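A lone chain, given as structure tokens: the form predicted on its own.
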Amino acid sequence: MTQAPATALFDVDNYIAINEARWTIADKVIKALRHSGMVLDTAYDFGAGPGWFARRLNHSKLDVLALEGRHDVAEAGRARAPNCEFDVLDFDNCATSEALPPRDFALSFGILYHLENPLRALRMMGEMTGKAMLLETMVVPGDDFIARVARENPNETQGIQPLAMILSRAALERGMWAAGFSHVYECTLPVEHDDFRDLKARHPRRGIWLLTREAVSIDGFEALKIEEPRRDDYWRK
């Protein structure tokens, strides 16, 4: 019996559908940033998988370094996106001192909610982002600064560790502050996938944010004011 390749689950219909919806937004952002005068020549693809986004970033005239946590998946990416460089980097098992030199643009799609320590990873991603990062992640509903520990499914599309931490929007935004981004914008454009929609029986599961070093104005992205977090008295009765 032939064993399915490590990348087989990346190619099922539901993964392709959400990737198409994500890329529609990413393509608009890259074009809008360039139209605003921002020079984008180099890019990271964080949590690249077998190269679905890396190949499209390269087609957008970006020199791409794709970072993936699993050796076999990275090897598949090299075959699928031969014009991109692939390297292995597990954000849960590296020190922030291992941050690579900044590139102009970074894509962080579908990785943060698979990590044990998304806040540390976000800080490291910030060090590696020269001008702008487009980030998509799952979020816990609610207005408080909280996170939820979730069990990861044991397959190549999920996190390497058995547990992951999913942040609320407020907690995620504080993480963006800690990562050193001067300007944060939340996507208000419709994303053509139910995970981004407020449904009758379910809160939106995902959101998209643009994080930049300098102020930009892009249709469909709302500027957020993120202040330095202050510790409240959580234990007061």
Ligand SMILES: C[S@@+](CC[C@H](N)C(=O)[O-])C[C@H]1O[C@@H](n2cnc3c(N)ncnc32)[C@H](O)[C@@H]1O
The other form holds:
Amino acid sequence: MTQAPATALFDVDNYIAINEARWTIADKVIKALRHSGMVLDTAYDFGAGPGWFARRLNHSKLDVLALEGRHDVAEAGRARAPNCEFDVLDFDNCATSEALPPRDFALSFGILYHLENPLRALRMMGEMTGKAMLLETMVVPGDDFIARVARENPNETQGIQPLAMILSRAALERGMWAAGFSHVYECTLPVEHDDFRDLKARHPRRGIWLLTREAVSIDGFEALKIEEPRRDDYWRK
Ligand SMILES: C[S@@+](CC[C@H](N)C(=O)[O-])C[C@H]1O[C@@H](n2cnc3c(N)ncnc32)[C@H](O)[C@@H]1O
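Please give the other form, namely the form predicted together with the ligand, since only the form predicted on its own has been shown so far.
Below, the chain from earlier opens the complete complex, with every other chain and molecule after it.
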């Protein structure tokens, strides 16, 4: 019996559907940032998978360095997106000093919630972002600054480590503060996939945020006030 390629799960219909939905937003944002005068020539694609987004970023006239934690998936990316460079970087097993020089734009889609330490990775991603990062991640419901330790499925689309930490929205915002972004905007545009919707039986599982170094005004992105976190008395009964 022949073995399925490492990338087979990236090519299933639901995966492509959520990619299309997210790309609609990414494409709008890149065009709007450029329209506002921001020069975007270079980009990172963090946790790139086999290059679905890297190719599109490249078609949007960006010089792309795609970073992927798995060697075989990065290799598939090199074949599928030959105009992009692919490097292997495991966000949970690298030193923060391995952060690469900033590029104008960064796409961080579908990676943060697969990591053991999303806060540290977000800080590294911040260091590598010159002007703007578009972040899509899962969040756990609840207003508190919390995270859930989740079992990862053992396949190539998931985390490399067996456990990942999924942040709440409030915890994620603290991470954005620690990553040094001065401007944070939440996407209020409809994203055409159920994972982004508030359903009768399920909270929204995902969201999209734009993080920038300078203030921008993009239709469908609402500015969030990210303040330095206060330390509360978590132990009070
Ligand atoms: C859900 S896929 C997302 C792919 C693409 N960015 C997207 O949004 O469709 C997660 C990707 O992150 C990679 N990944 C998982 N853990 C990683 C880590 N610690 N460092 C870097 N990449 C990792 C996986 O190999 C996989 O390609």
